[in-house]
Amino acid sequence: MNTLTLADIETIVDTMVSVALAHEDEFSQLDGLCGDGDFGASLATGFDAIRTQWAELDRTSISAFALKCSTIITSKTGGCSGPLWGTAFMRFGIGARGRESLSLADLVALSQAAQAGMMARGGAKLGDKTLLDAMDAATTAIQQTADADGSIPRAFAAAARASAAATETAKSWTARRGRQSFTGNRSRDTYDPGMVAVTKMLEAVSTCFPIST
């Protein structure tokens, strides 16, 4: 498997929705250690809105589908999560215009575009202990898989491992953006809830695309 179709993108988004809903309490509890404690609820609200409108989502193209998801998340997700996750979907959708399928190289470029948009919107950078650090690690793993002529299932598996490793590494860092940064050194030795969410989503997505033996 070397490309993703619209149907595959639908599977990925549906899986992300399931993770956001299933781990709502966990994500909020993590956020409550050094933040407002509402991250899980905010994320679940936004992704649940996608599920509620699932049948009506624009499926004329990968781009249209992602852009509609962006609109829903931005309008329905509270706090800073809405603008950030919405921007990620928006940049992904814009970058996918004119494409009927996506290669690993496309995924890398679209992920990088999403990250750039999130950085511009939220002001965070790599090393600030945010979900961007998990996304960047995952994107690098996908790039390495592409360079080795690997398959999409192998890329997703590698991305999930890389995100998990980055999440563990960042646990010891002091947060420099978001609500966690307001607690200073107290944010050390705690997980960033956004990074945990990205990791769990990638882990779930990788099970949807098993590696062929």
Second form
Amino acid sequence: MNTLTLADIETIVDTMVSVALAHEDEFSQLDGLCGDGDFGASLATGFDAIRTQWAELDRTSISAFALKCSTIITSKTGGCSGPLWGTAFMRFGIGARGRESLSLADLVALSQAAQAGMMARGGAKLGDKTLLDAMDAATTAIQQTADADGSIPRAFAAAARASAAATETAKSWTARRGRQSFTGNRSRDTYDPGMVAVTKMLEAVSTCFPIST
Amino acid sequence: MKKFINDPTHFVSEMMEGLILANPDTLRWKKDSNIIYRADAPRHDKVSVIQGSGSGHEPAHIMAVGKGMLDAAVPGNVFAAPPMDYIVECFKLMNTPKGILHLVNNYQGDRMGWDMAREMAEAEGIRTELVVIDDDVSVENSTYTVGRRGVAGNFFVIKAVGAAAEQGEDLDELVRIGKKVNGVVRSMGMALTGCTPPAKGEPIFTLADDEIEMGVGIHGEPGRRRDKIKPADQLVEEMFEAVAGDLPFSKGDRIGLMINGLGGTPISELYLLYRKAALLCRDRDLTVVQNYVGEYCTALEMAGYSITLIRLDDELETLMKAPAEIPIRTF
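We have the form predicted alone; now please give the form predicted together with the partner chain.
Now the complete complex, all chains and molecules, led by this one.
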């Protein structure tokens, strides 16, 4: 399996929705250690709105689907998570224009576009202990698989491992952006909820695309 | 809470419906996206000028829609930025071959929502430009801002770019004019009371009978300090010094002077405040070419006022004096 179709993208988004809803309390508790404790609820509200409108979502193309998801997430997700996650979907959707399927190389480019958009929107940089650090690690892993055999299942598995490792590494960092940064050194030795969410989503997506032996 | 409401969740839509019923010949309403727009918009021979922010600041912005001012306004709920999809709809509805200028007051929620909507619109081939307004000298950063807040100075930006758009100026020219106005307009506000968003049901903050909030924001954000009430002239003096000293305005300048009510201050008190501000202008040898006394940018029923000064040159003076017609006023 070396390309992703619209149906695969739908599977991925549906999986992200499930993770956001299933881990709502856990994400909020993580956020509550240093932030304002609403991350899980905010994320769940936005992704739940996607599920509510699932049947009517625009499926004319990967791009249209991603842009519709972007609009819903931005409009329905509370706090700063809405514009940030919404921007990721929007940049993905704009970058996917005219594509009927995506290769791993495409996925890397779109993920980088999404990260660049989030950085522009929220002002975070790599190393600030935000979900961008997890996305960057995952993207690098996908790039490496793209350079090797281009297998999508292998890429997702590698991305999930890389994201989990980055989340663990960043645990000892001090947050420099977002609500957690207000607590200064208190954010050390806590997991960043955004990074945990990205990791859980990648792990769940990975199980949807099993590596054939 | 004691207010003229039916259902707090219908507050914004029923206000818009009333506005449309009162102005059937000049305004239109796209109900599903909260858009109030000129009956003759979009016009293909001019740039569309649009703005949207939280409701509760009326007449900003839905009552600033009309000839020579905004082509459309897209508000959110009270004190909440409009949802991104409403803004995207507004861009689509107001699209013209000459493009769209959107004005945004400097608040994080508004900035992010408009930035995203703008990217979406541009991906669909709509040409847009942005002017950000941040005229409030009270505080350098605030509850909802990085940088200064955008308050009543917003009116002057709308007036200038609205007039220039009416004359057929292109998008780049409107951006230049909008930024120029924002560069020469300064404001500061203060509150005697808090205010109550209908959906919240209780005041955002409360002040004791003898207390004021000096430098308050139009969403009730804290200002420079909480203080005791003083004679009006002293309050005007402090705020005038802060505003006039910021640009700074200097001897011989020709200016526009605005005393803006925040929603719960009678026009009598506004003219009493204007008196002192005008006398201070005379003392400083600032010539008031244009004056504005009334409500331009409010915070629901908050008692309080703001003072705005704009430094005019020939170009801006002409734009300020150009004809304009909006529901609350004819210029």
